[in-house]
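As structure tokens, one chain now follows by itself in the form predicted on its own.
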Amino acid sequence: MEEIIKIERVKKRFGDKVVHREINLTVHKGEVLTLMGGSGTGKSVLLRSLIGLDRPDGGSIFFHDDDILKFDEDDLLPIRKRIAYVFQYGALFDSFTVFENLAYPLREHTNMGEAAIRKKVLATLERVGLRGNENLFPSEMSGGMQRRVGVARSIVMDPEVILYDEPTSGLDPFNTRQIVLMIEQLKSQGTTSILVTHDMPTIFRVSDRIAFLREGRIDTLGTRKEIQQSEDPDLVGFINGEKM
């Protein structure tokens, strides 16, 4: 398989604190790739390295052929473009409505004229069943409409890759399945995805790997098969949630 992200030898620390000892680890083009893992493990720092949010302080992070940790700010913003980041709580504008929220990137990163980014803006909010709410400010959605509306703002460029943190987290039944449901058919679009989520019947859901992160290591790399079917007790421990 081809791979579009490559993870060698990344080490992250906070003071004393130790994140990352050694991480390693590759991301297939088009698949649904999940970190899991307990709290303070890393997985959201990691998630953040890939578009240089957070620096690691040794290794290398390969986006193709380019290792991004030799960038600076200017060489990223050419990545960040094709590697999007679905922030927990949507992070939107509050003084723009949905609509400018969806716009803003066009605007600034594209040549389109008004007419096409209004087609592209309505279209993406369809996709995302949010379609006649585009006058909307957040403060006049729920939670749930808030965090769908990060989704569409992060696709509406078309990246190759989009990141999610705890995307589903504490949404009602509805939303989760609307997120979920987005993944699934980026994911049949040919889109890679990177998921950081605990939400257990999220992660068997779309996952076609899940990565478990353990001391600062990824512990055990398998297919949601091969997770559910793991005998390895701190693993086990964690999906039941008996361990942290």
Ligand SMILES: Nc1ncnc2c1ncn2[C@@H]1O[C@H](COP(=O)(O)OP(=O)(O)OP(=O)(O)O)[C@@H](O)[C@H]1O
The other form holds:
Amino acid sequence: MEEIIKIERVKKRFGDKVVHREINLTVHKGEVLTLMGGSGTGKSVLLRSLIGLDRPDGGSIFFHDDDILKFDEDDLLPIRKRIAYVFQYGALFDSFTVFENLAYPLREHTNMGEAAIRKKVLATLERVGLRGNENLFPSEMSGGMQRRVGVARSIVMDPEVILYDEPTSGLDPFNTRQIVLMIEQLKSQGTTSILVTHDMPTIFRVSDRIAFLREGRIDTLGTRKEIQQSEDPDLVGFINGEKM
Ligand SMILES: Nc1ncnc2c1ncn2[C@@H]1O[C@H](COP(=O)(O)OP(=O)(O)OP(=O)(O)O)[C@@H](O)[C@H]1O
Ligand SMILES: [Mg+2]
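Output the structure of the form predicted together with the ligand; the preceding block shows the form predicted on its own.
Starting with the chain above, the whole complex follows.
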């Protein structure tokens, strides 16, 4: 199995507060890996560290063969095109249409001409079932649709890895399902996903493997089945909502 990301002995503290004691985790190419754990266990910080938005205090994070913790801001720019981060609330530009929101990264980061950009944007909207909405402004869409446009904008550059931080929080079942279908469809096209969510049905539907963060470490790592069958009291308590 090809390893696309390898997190080794990563440590992070904010002042006196130790968030990551020592994180070790390998992500396989093409899998959906879910990070699960109580509030404040450092799931978002870990995702952000994968693209250099947070800087661990020690350890290594390999993306393919490069340790990105040794990278400076300039070195990180190409990494951020290959690893996309889906912001929790979509973070769309309100004064841009859906089309312009998706065209923006292509204009900023590629040399594509207008015709190629148009083709790429429309094809991406088609992929996520949003074709026909290209001329709407974010304010004209529901929150769920905005969130899906946010995912569409993250994939327009064809990233190898997508990081989702609570992509379905606050969404109704229909829009949650649309996001899940997007994750599954991207997986079928070979994209690797790292997902942070508290939404148990989503976790047990889409995850190939699940990592349970607790007290600054990956406490348990297993396939969906192994996690569902675990008898570890902390893990069972967390899944059943009896423990933080
Ligand atoms: N920039 C920062 N400065 C100081 N403390 C921070 C900073 N960013 C995160 N933290 C702290 O690090 C800890 C982990 O934060 P993080 O956002 O990763 O938690 P989380 O697991 O994503 O929680 P949630 O499930 O609530 O989103 C928290 O205690 C948070 O307050
Ligand atoms: Mg978080």
